[in-house]
Amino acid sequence: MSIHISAAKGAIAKTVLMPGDPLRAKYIAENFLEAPVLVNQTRNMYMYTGSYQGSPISICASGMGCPSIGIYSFELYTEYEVETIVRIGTCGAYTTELELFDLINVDNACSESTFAKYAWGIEGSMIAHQGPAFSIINETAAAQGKKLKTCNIHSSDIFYRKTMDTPEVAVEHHCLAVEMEAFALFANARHLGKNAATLLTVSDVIPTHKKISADQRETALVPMMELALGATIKI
């Protein structure tokens, strides 16, 4: 057990899919995994281990923001010997170059967050995906006939802000969308020599105020889940 995860040693697979929402982790485990077992529920941060097409995999929630995913991904990498984490989540599009339901494989996560600098001495505001998962996701999308976009995204520490203007760091690095976790995940993976990728579904388009309805969310995210699961068995 680690400080924040109560799973027994060996109870978590080497490859982890990491949604932010614990209930989304529960949904994926119960609807896609074979023989899923709940291995952690400390702080209601649900984590399940099962198999997908015969390959062991864990689904572990991260919570919201760099501090939360920073804690859980670090403990998974170091205490549970996880090799690969693929974050799966939603994002808001800064531009109409993206549409609702678009799938994004994140090339670089860019942020004004000080997480990487003060945790690991990593300078700069941009960190790339780590390891082969990014390429495997691209290959799997092609094999599944799914359209997939690759781009830089902004990992913001702020959800509510005074102005709706696109933040400077996102403009500088041509970030097409915003979420809140990938930067910390990539920083941890880079520091530890582990693998990390982030796969996102566009849930709202900020300039037009279009958004996926609450009723649409469950089914809207299924293509992303199928793609992520298909990729993990090849990692």
Ligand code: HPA
Second form
Amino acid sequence: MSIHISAAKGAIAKTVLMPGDPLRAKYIAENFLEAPVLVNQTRNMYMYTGSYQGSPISICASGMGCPSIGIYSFELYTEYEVETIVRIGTCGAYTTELELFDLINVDNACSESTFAKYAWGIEGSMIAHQGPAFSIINETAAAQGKKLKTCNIHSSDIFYRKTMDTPEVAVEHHCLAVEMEAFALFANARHLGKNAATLLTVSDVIPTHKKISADQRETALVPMMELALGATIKI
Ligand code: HPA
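Got the form predicted on its own; could you also share the form predicted in complex with hypoxanthine?
Let us now look at the entire complex, which starts with that chain.
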């Protein structure tokens, strides 16, 4: 057990897929894993361990925002011997260069968050994906015939704001989309010498207000789940 996770030691695989939403973790475990076992439900932050095509894997929810993923990813890396975390989530596109349902493999996460600085003394507003997971995801997408874009994204602490203008840090680093977690995940992995990647599906296009509808969401995310699962078994 760790402070926020009640799974037994050894109950979590070395490779973790990390959606934000606990119910999405449940959906992936129940629909894609062989013999999934619920290993954590503290705070309803569901975590499951099972296998995919014979390889052990855990699906662990992160909750929303840098503080939440910062806690769960740290405890998984340090108390459960997790080596690789692949976040899977949704993002809002800042530009019409991206379309609904586009898949993105995050190159660098950029943020005005103080998380990396105050947690680990990591200066600057940009942190790269860590380790080989990013390249393995790119290779897996090619093998699966899936179109995948790589770009920088903005990890924002803010969902609702006064203006529609793209925030300065996102302009500075040419971020094409916004989500809320990758920066803290990459910071923890960098500090601990672990592997981390983030795979995103565009769920809304901010300038045009186009959105994936609530009932489209579950099936819209299936290609990302298949890509993430296919990649993690090669890590
Ligand atoms: N902002 C922040 N995070 C998001 C968004 C957004 O517009 N869409 C999906 N995740």
